[in-house]
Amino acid sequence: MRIGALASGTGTILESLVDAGLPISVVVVDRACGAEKIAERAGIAVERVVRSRFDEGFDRGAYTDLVVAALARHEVDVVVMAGYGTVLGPSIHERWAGRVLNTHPALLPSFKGWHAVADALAAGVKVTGCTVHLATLEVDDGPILAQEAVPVLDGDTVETLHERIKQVERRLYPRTVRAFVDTLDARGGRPGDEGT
């Protein structure tokens, strides 16, 4: 079982991920990033496919058939997103349907989005959490694999807050991943294999 990895930012999630011994073989960035060195120091393949364009002219179709073939060179089963910053377009979750995981700072169905922290903290709510789910088409939307629940304290900041959700994050996505990559192989789940 192979998961390729999508990575934009510092690399924490990504590292939490490593550090659980998962069998990443490929990690595909959208940007130079920590992300980048973490796989390094982990000896997983890099590849980098950047977004050059954050405007209307940007074509997310092609764009993603190009993050597509990154994963496809290295004969991925599984894709798990670890903080990448672009929503991608159809063919990723045609290629690997019901295969794509997303981890997200907020009880999903409650605060989707860039901002859910920020939005959560502005909604007044005492508790929120972090999500892990099947990634989907529509943004933050796929079926809950996991979730835990996490305190909002008074003087909370957008900054403190995500920082305690990371925490769980970066311990609640390896167990859920791993428990997702133990259920594929017990049913001998590579891709067009279920049922055999």
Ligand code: GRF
Second form
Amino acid sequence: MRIGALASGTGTILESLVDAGLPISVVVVDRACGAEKIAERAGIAVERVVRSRFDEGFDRGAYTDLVVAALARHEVDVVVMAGYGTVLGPSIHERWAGRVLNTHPALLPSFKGWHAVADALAAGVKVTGCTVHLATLEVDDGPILAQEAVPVLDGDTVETLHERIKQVERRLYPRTVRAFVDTLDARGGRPGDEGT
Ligand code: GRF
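Having gone through the form predicted alone, I am curious about the other one (the form predicted together with the ligand); can you provide its structure?
The complete assembly is shown below, putting the previous chain first.
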């Protein structure tokens, strides 16, 4: 089983996957970021597929094809998103249908999108959390694999709340990815579309 990870940030979620001993063969990043250092330290190959445009001229399809090519070079069976800052187009979901996982710092279907923690704080909810789900073309919308609640405390800022959520993600995501790949392995690598 070979896993490809996608990351753009500090890489602490990626680090939790690495520390759990998951078989990550490559880390693909869309910019220079801390996640590259985590990968290098662990001896994992890094592919930087730079996203050079953030305006309307961004060719999402062509960019996604480059990410797919980078992952394919490492013959990955499963893709895990670990704080990836670019929404990808259809080709990744076609190539790894039902095998792209994501962790999101809110209890989906509430607070989708990049500002989930700030949005939860602004809404005044007393409980938020994190969700591990299968990624689909629709952002933060695929089938839910695992969720855990996290309390919002008086005086929380986006930073303190996000860190409390990430502490849970660093436990929940590796465990859920492990269960997912073990199930896939038990099926001989075939996706779960047989039987009940
Ligand atoms: C996590 O909260 C993840 O859910 C979100 O981005 C964050 C990544 O954190 N999509 P880090 O850069 O790995 O610390």
